[in-house]
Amino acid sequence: MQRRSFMAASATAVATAASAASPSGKIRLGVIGGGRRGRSNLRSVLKLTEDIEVVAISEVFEPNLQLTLEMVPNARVYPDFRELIEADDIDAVLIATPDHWHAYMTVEACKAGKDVYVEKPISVTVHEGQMMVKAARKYDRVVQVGTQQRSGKHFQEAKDIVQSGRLGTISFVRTWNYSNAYPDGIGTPPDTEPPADLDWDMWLGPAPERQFNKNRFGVNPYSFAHFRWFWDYAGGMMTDWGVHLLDIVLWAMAEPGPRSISTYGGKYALIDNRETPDTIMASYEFPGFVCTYENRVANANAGGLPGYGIQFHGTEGTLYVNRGYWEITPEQRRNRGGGAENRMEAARGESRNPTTDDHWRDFVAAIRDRSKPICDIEIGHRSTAMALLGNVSMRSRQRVDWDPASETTNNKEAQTYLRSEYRPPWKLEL
């Protein structure tokens, strides 16, 4: 693989361990990502000084580099992650890189010995997401995933409501994130030669080769990376922010996934060279009741509610969440006087506690008890595959069946996005 210059010059710097534990005890953390959430979750990651050590970094693109080393100055610059990932005096990684890479640098990491904190979300294909799980369970490494919403105690609380039956027959959630980026979205910008201080060929590593493009690339100062937006890399705003609130309907609901899919969408309104949908409706169908999850942005009218959200409908009201809080409006029915009283008390709950804060103490603890965490890497794959069997119907544009034990389709359409080719010379491989 070839390498930029900036990155060969600090290849020297790279020290081998002496010893397999910390002598402070304290947990040994790698990082793989410097972008946006890498950093992000750093800042989680310095409230926990007496737990976690951050010892090193590997980022591709020389600017973020330079912003993750100005939280962690001490922190040793590995050029190639590979190197930081085969490193013993690391214990765990925290991988946040473009979604295409989480696969590949977990089962590796796991491979290793290292325990892993994931982004969300976790694969780009079902067949990635199962051979995550695969990689932990042989390995026996505690992987978390970063869909941080599940320490949220507020969502805790929304969890508890539903599984109470407090709300009566639930029948029908509904999902969705609207937004408006009309007309021109994330603009098209034409194809160029990589800037000089980016290893674009690593960055692609197992996608396709593709000319470099300012938004396949997608580092933005004003918002999360477009990469988002391409299929090579990732699946849209249905697997980027559509895995958070199909996490806490999987998990609310008590169920491993849905039995069939159908979904509908595709680029109707911006004028953009992005790739996927702006405009989606997938309807997923459980046993007892119906999911839907919307995204449009070209128009954020959500009816009064926030942009975003779930909304569990029950015979006797509907419970609402989101980050900040959960609300119950109550159904209504006649009494005999002819006038109307509710079903059931309202109530409201607010959000109380940093989420990924407690997230990462959730993946300490996890790593000091040798148990699993509150968003394993098997519930991190079922959330995402949801997500992903979205995307498989409408790319295919065939309903989709599927065994959510077996994680199967008879339909030979959607057989053909389940997995993808690496290229080479990077292979996915216990």
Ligand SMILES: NC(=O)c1ccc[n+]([C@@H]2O[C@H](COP(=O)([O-])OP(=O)(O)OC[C@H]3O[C@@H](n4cnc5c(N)ncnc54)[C@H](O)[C@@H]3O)[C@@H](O)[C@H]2O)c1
Contents of the next structure:
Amino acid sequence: MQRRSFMAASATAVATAASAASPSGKIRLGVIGGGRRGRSNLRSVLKLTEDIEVVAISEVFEPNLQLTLEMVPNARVYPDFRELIEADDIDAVLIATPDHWHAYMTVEACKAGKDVYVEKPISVTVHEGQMMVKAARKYDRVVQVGTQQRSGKHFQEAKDIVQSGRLGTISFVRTWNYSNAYPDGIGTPPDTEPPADLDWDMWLGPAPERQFNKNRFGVNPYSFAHFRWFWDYAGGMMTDWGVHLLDIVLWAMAEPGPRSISTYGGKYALIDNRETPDTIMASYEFPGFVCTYENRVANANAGGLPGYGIQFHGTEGTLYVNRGYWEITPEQRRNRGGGAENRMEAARGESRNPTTDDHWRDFVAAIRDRSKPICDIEIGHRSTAMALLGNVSMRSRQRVDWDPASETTNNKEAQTYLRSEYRPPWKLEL
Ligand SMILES: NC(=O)c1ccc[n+]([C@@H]2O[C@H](COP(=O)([O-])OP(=O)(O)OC[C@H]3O[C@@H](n4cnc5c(N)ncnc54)[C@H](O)[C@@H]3O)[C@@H](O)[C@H]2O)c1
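Please supply the coordinates for the form predicted in complex with the ligand, as a counterpart to the form predicted on its own shown previously.
Below is the entire complex, every chain and molecule, led by the chain shown above.
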């Protein structure tokens, strides 16, 4: 709030490093990836026309390029995002491509002096995330991660309740997403030639060369794209949604990361060509508490609770939070008369702000005063790493002991999943 009032007082007086060259004083934004999330970010950006001007777009799939241009008809089009990143008259970039591109594009944008809004999860491997943090620091860039829940007022209240101690000693935190796509899930389309209006090689980028498959590309007008369910590009629900939930856990519990991770899961029910599990349970050990992430894609029963959320289980009560509200359910104790009484007051708070809009406002404010945004890249990296480690444990079939300070494990099998090779000519270097 303090930063916001400072901003209001000196709105036009503050010439920023990033936008100094813009005659209008606005931040000139280039968009990389005009898919579903790219366009939903643009809906927030277009509410900030006093501060941001969308000047460029790069997209390798013509139908998504056209949909994006309908929103920002004056934007210049760059078929190759590298030219957008190099352009002198762009101050900041939005990276809303599939996950396997995030690290390369972020590092290159930082090198070119751009500020960055990069979607979650920030990376496909832990090593990529480490490189992104280093690039942001080395080139002194503002890098906001699209874990926008932290900009939600009711999420901030939930975090404050957890940190106030009102829930007592919190020994267990549970996070989950449940749905049911049984039996065919995303189906099993055959490999084919890529469509003529897609640059498949530029979509694959640093990922291994692979024949086109409709599901690997995954763009679908009726759902979020299916690239999420293939290891070369993403990490399944563990990272796609897990990162949003685990991000709030690390924030509220004021922890840098787990000390060990054990995950079980597999593809037990769905009959489709996805690679990521339809059932997973990751357990994270912290000093003083255990945290779990559970995902089921073949059974949606959430035991009377919504299909996703976070529960902080304390000795005095349980706090549940999702994107709509938070709610405290008190624990009970026996009173002298032999009855039961609540250990704390029940309470509830509703969501009161569109979080992505405010996440962009936060990004703008950070660019203007060159401060760290609310989901600075290091925060986004830690939350992404926690989610990625869930997959590392499952895929290596190991309990992974983890040092969150050095971000290392002595477990040799697990180490092989912390980093992957880029397909030439792509190189991740500072
Ligand atoms: N913060 C949130 O709540 C939230 C919600 C949904 C998605 N996301 C994230 O946003 C990202 C995009 O997800 P989506 O569902 O919009 O995917 P999508 O496939 O619909 O969109 C990605 C777009 O990037 C384009 N693209 C791929 N490679 C490119 C390149 N080299 N240059 C230019 N464009 C390229 C694709 O053609 C596609 O149009 C993912 O990382 C996802 O996790 C975040």
